[in-house]
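First comes one chain, alone, set out as structure tokens in the form predicted alone.
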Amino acid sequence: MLDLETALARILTALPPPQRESVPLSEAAGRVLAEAVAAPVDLPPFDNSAMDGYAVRAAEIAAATPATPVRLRVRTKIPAGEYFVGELAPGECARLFTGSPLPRGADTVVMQEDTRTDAAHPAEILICDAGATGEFVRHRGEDVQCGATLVAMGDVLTPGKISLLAATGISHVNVGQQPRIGLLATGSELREAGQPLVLSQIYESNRAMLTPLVTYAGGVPRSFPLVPDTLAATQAALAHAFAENELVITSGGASVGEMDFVKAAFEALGGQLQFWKVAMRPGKPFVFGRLGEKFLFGLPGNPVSAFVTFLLLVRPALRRWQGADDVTLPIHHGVLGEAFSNSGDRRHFVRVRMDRDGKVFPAGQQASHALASLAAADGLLDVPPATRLAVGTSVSVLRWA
């Protein structure tokens, strides 16, 4: 039985190098960059005004006050998107708006609130406040300089990064290809939602849960029909799923029971099992196998076990497949609002909820079939074996959203 870190290292080492593809920036949210992107232009690309006002020479308004304003002639008006080809002469200013290019001869912007007009001299403006050189001016390249790295290889494209790329005129990016993932659920007791149940049957929920988890991790999921507990049916379902996907995720049938056929069916297809036990709770029976350049992730059938093993072992693989450098879950720091204990010999990833003050509480019943506590949870707390954590202990909570 492997510890979690060893199991994850084996998975990540086995994966092939990421393949790249070019996609429009408008479709790149959440994708992983396959190469660093350098700025093709300065940002801003020219000196411009940070607000509505007047472009002036700072030296000419150094003594301006409301009581003793400085009078300047308005040479031109420059709306955003236009520019002035000339140069301001001494005693002149230009009317600007937010984003207007700063004309030659000016080095400062005075906001319009610090000016007033003179009805007797409509071509002039009274400057009522001294301005320092460069005040309210967005200087060329002050945000990003041409040639600077905008986003590094292996970074995930967030809305903020996409905005930055778009602002420099980039329309397409090279990203890691998304893995196609087949989802199989095994179990003769399982029924599709909407079908009538008889005694001993249950509705299958793992594929519905795994589909958004795969999508959030950047994969392209496809659910396949339910698989009854026979070797022939399991082998046929695996063959079908592997024919159309790079990765296959199964739930159920991964343990050592008489009706657990995933491992045997996979080996019958020519697959090689890499390992199938991990020292964690929930989720001990976890299968990882290889079929040529394709991979099997066999999750436990209990929904909480499937959820936890996906987050800790499958999600990192999906991110690394696309070239992501950081494949870890987000961490939020908190303080225990209740005591936690683990008397077992395996790490226990407890479902927890965090309140607005950062206090951490159990989300409810911790049995691996208990979905109500999973729905109430917003994180996992890693409690080591034979450990008791007292109220007030500072902890790190693994988050999935």
Second form
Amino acid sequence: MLDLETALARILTALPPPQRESVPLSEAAGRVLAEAVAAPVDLPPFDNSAMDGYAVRAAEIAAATPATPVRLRVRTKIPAGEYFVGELAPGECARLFTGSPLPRGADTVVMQEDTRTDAAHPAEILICDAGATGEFVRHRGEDVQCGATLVAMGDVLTPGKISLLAATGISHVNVGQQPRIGLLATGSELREAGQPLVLSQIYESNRAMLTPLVTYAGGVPRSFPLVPDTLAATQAALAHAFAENELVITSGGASVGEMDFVKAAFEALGGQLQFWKVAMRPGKPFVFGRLGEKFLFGLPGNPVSAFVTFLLLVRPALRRWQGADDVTLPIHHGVLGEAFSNSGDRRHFVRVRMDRDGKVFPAGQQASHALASLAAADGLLDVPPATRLAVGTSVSVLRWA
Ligand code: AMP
Ligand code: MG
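Now that you have shown the form predicted alone, what about the form predicted together with adenosine monophosphate?
Next comes the full complex, and the chain you just saw is listed first.
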């Protein structure tokens, strides 16, 4: 049986290099940059004011105090979006607003709160506080210099990165293509919501769970009809899903029973099984297969097993397909609020909840069909085989959101 890291490495090395496409920045959130982007301009693009106030020469107001204000003539008013073509002469200042370009001749901004008007001389202003040279000036290029790398290849576009790109006037970015993913649920006991259940039947829940998980991972999911447990039905469903998608995720039918048809149906289609079974709990019967340049991820049917194997083995593949560098799950550090034991011989990914202080507790019953604890969980704790972790142990909890 493969260990988790070996299984993941085999999946990632089998994937083709990412294909790129250009998308509008407005649709690029969460996408993976296919190339580094350099700044086409300086940010800010010109010296401008950080305050509502007055543009001055620092040397002229060096002696200003509330008791001994310095009087300057207001030469012009420069609203944000306009500019002054002239140059301030000695003894002059300019009325400015946040974002107004600094006029030539000025080197400093005095904020409005440090000035007084003089009713007798409406064209003049009294400066009541000295300012250090450059104070309240946002200098050209102080944030980003033209030519600097804004985002690196393999970076995921967050709202902050999109803001940075937008501020430099970039409208489109080259990103990795998103894989299209067919979702199949196998099992003759499965029914759709809205259908009446007879004894022995259950409502199908894995496609509903995998749809958002695939979306969060940047894939484009599509659910296919339920697949009864026969070789012919499974083969036909796989053929349909592979015709329209690069990747197919199945759930159920991947175990050792004579009603498990995923492996046989995939091979009958011409697919090659790469490996089967990974040493983890939940989730041992996991199938990875290749059909030309397309791939099968056969997840166990138990919903929690499907959830955990998706996060640890499929999500990284979806990220890497798009060219992401970092394919690991986010981690939160915590401290055990209860002891955790694993007496088995496989790593156990335990559903845990974390309180606001970072204390980690079991989320409830840990059987691989138990969904109340999955719904309550904030993350997974990796407990190695034959291990007891005492209360107070520092741990890293794997998160999915
Ligand atoms: P299997 O992996 O097909 O042996 O299924 C293992 C368990 O998971 C069985 O109890 C199935 O009924 C259940 N199961 C399989 N697929 C689903 C599904 N899509 N939704 C809910 N339960 C499922
Ligand atoms: Mg089944």
